[in-house]
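A single chain comes next, written as structure tokens; it is the form predicted on its own.
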Amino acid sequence: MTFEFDKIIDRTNTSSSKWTKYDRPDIIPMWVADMDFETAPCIKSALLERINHGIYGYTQPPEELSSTVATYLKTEFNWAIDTDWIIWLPSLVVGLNVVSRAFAEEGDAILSNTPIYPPFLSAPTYGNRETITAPLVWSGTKWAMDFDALEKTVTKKTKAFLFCSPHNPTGRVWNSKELNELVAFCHKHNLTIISDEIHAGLILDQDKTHTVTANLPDAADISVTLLSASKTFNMPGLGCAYAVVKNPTLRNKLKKVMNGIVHHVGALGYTATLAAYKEGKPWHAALVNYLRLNRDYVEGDLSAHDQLTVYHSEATYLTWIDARRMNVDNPSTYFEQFGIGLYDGAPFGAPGFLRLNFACPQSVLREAIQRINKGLEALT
């Protein structure tokens, strides 16, 4: 079966976030982790099924799902979990803002690394918990993690640890030997390691699988991993995530915040989660060979540019660039006078970098990577 990745959709008048965040319709948005392609066709006649019913009222997870999702994360990451483990969430960034106040009281510290996804930086403080960050550090090889950092960062105030695996927006794929280190060092600190892994679906390094946190020797009962199909078959819009907490005392612990507060999650949701499991592994199998050309077309034209130091994604469908040495005041407001809107570093802790997202055709890449030329070229 072919899929049409190369599809050009028009997303405008659809109220996307992504393409209606700039006043200039002629912007190409490349800022926000959602994807330009439409999702798998099992999923779209999923929910046309779902939506002909004609009645959406209060939904439990269908009776399959959990199960499903069992059976998915065996199959892809080996894995075995037991269903009970599994708490149903309406998002990954909810995830991250209860679990902040689940496994952490007023007052306590939550620690991470930087750059990090934005909302890692501001849930702890949502809750008013206190954020603190260690720099990861460019080896000359990869990014990776400062443990001598770690431990001058950490106090008896930290209560947990926000990881992200794969790293956004690094692009990292973390090995067994540095996930081992890490729960050490949890360990050590009496520190719940709180693992968002949505970007798992996503290796596109062949040479290189994801390994679930949880799921390494002594993990499972510090654990919290927080996952969802969202971005993997490209349906954030749906609102479908999940927590897996092998530890009752820690499962009892994040329902009891999520009491009263966090809403159920909405039928499409779990129609949509429960198709991509059960059908959608061509169309995934599809989609990461397209995003690793991108990947490769990214990374090799940008890389030519002194002013720019473009990192390699090992996995995700985003790009990190230091632009520091473009020598502007903000990279990002200065590329959108060309025509191409790129994600500011700073809400991720790094000031002077972006994000590009390559999840698109690719002859609207080719044309966002010409745009990002003549910025280039017009500093010279």
Ligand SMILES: Cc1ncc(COP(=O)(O)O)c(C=O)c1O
The other form holds:
Amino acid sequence: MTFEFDKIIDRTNTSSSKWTKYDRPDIIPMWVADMDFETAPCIKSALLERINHGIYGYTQPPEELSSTVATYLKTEFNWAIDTDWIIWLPSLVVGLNVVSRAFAEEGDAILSNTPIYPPFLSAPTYGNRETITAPLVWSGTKWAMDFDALEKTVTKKTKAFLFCSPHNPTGRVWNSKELNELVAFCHKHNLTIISDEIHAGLILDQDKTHTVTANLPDAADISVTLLSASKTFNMPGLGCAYAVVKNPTLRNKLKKVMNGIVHHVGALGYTATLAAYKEGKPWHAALVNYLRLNRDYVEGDLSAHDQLTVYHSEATYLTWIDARRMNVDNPSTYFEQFGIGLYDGAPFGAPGFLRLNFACPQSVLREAIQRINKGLEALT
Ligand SMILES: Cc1ncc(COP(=O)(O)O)c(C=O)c1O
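Next up, the form predicted in complex with this ligand in place of the form predicted on its own?
Once more the chain from above appears, this time first in line as the rest of the complex follows.
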């Protein structure tokens, strides 16, 4: 079966966050993490069927959905879970915020690595918890966690580690050795591991696989895993995510914080997630192949420029770029003049860096890269 990733779809009439950000219609938006591809046909037809029913009342998670999630996690990641470990959430960012309140008290601290997806930095502070960070380090071949820096940052008040795996924005796929070191660190300091694994379905390097942090020895009882089909199947606008929590004490703490505040998932979110996990595999395989080609094109072309350091994305559809050698005040606003909307690194804790979303048709990507090239040539 073939899928139409080359098709250009006008999104300007859909109030898309990605496409309404810029006042200038000629800017190609490559900032927020959603894809300019239609979702899998099996998801679209499941949604159409649900929509045709015509009644959209309050909806429970379909019974089949929890067992489908369990089968999916076992098949994809070799992770065996019980269905009652699942807590449904209307979005993963909601998850980051409620876990920050559930596993640390006001005045406590929550640890993260920078650069990091910005809600990791804001979620603790929104609940009057402190965000503390230690930077990832560039080892010469890959971004790595710096456990010496983490040891220096962690305090007695630190109660949880907000962890991103695979990592947004660097695209790292953490290996078992790195994850085991993280688990040992969290045990040593009595930290709950909050592992956001929303990008787990987007492993691009063919020699790498996603390891669920909670599936490592000694990790399950101190872990909360946050997941969603929304990144992999391009349906973040439908609002469906979930936490998987084995330890009943942690699960109850999380449920207690959510009570009466966190809205349930909408009917369409459940329907789409069920279709994605049950029938989405062929589309997903084709997507990953398409994204890999786009990634290689971006990395191959932009690495030729002395002004940029372009990091290899092992996973995700995001390229992380050090643009500090461009010597401009703000590289993202600079590129807007050339018709490209990149994500500024500052909210990730890395001013001077850029994040580029390459999940778009190849013809659009080629045009975008040409514009970036023009912007760089104008500096020389
Ligand atoms: C690491 C990570 N977590 C969470 C989210 C957002 O998830 P949601 O749309 O379910 O809130 C994103 C979106 O880019 C992300 O990259």
